[in-house]
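Let's start with one chain on its own, the form predicted alone, as structure tokens.
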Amino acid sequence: MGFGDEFQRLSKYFRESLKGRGLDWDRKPPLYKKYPSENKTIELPRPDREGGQPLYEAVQERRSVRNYKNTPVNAKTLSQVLWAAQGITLATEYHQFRASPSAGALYPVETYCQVNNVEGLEPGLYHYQVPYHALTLVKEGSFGLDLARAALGQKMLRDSAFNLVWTAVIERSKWKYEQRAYRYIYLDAGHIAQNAALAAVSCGLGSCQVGAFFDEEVNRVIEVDGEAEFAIYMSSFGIPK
């Protein structure tokens, strides 16, 4: 049995072993990661809520795209296809919820956004502030082939317009759901990358999802520890040759 099947037997649920579970709740990690206030940050145009392509239509296109053209694309796209993925789309007195679902509400999921070729955004590695839909610079230079390289050569990841890193905060899940969060992360991410290809379809942008890649090669060029917090999805964008 390798260690794959003995992960799956061991975060089963069963009635016995949920009994008399509770939440610390003075230990609730925070949902929200944040940068030092000397990073740059960029606030994104504001999305379009209404209208866009009829969703069957968008699922009836969307297909895995490796070859884009050499052209950029605009801020008001990125901006769009970012809040289809993890935009707030109903903010009430205790709570942001989010356009793709997660476990228990709980967003262990971050976005990093890797910029190659968009329109009044210099080429580097973005993350994206949630609540205030904007990116912060982490780091400029152009990292396309870095991502290409630790996603096994995958060439789309040079090409494409921009690229989005995502990561887990594992913690976040495991508060509640202890060992069966890695279950729930993983579903979480699935939500959020379908949300930003069916967006990109929308947008005229071809997409490409990537789970093959070196885990540490990915970390280090975004900048996260590894252990804490650690790359889990990745897609690409453009605009289809």
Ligand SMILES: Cc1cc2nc3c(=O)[nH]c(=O)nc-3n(C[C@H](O)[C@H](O)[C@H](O)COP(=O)(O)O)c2cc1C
The other form holds:
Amino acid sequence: MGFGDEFQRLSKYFRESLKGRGLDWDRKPPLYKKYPSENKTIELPRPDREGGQPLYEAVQERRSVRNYKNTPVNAKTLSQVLWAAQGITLATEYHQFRASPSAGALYPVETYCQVNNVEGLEPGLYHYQVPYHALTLVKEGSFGLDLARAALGQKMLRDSAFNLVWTAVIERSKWKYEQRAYRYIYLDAGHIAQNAALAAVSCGLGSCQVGAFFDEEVNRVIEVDGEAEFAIYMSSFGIPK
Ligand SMILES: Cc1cc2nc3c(=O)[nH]c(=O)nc-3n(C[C@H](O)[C@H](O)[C@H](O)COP(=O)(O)O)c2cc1C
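Output the form predicted in complex with the ligand next; the form predicted alone has already been displayed.
Following is the full complex, with the preceding chain placed first.
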């Protein structure tokens, strides 16, 4: 039996094991990751919340697209994809619910946008600030090739207009779900990536999901520690060739 089989077995729920578990609200991790205020933050264009291509058509058309034109994507399109992935769609007194579901509304997944070719945005690595629908600059530069190398040499990450990298801030989910959190982060990320992929189709983009990568190399590119926060999934986006 491998460690994956063990993980599946050990992270099962049983009626007995769920009894008597409470939550320590004083230790609830913060919901949002923040960068120092010196980091430049760029507001994204307001995303459309209606219209676009009918959903069934987008579902029918979506395919993994790995070859992109060397044509810039506009900021509105990037905004639309980010909103569909993780944008806030309902704010209540206690929760800010997002476009994609998340176990316990704990939202452990962070989105990084590595920009290669987007109008009005310098190439660089940005962090998506969910509550402000904005991008905070982590570092300027062309990191597409680094990401491609970290993803077993998959060139689409170099040739794309932008790539989204999703990480998990594991404590946000572990706080409630303990080891089962390791199931939920991947489920959350799958929902997010699919929403992004469908929005991309609707905006005339193609995308490809990427699960094959050297974890620590991706963590280094996006400057996360690999322990408290680590990369779990990526997608490349661009205008199909
Ligand atoms: C979890 C996951 C990981 C994937 N990783 C990669 C990848 O690293 N590289 C790649 O080219 N495609 C990757 N794909 C895309 C699949 O190859 C693709 O979805 C599959 O061939 C079906 O084709 P379709 O997406 O066009 O329907 C991944 C898809 C998923 C869901």
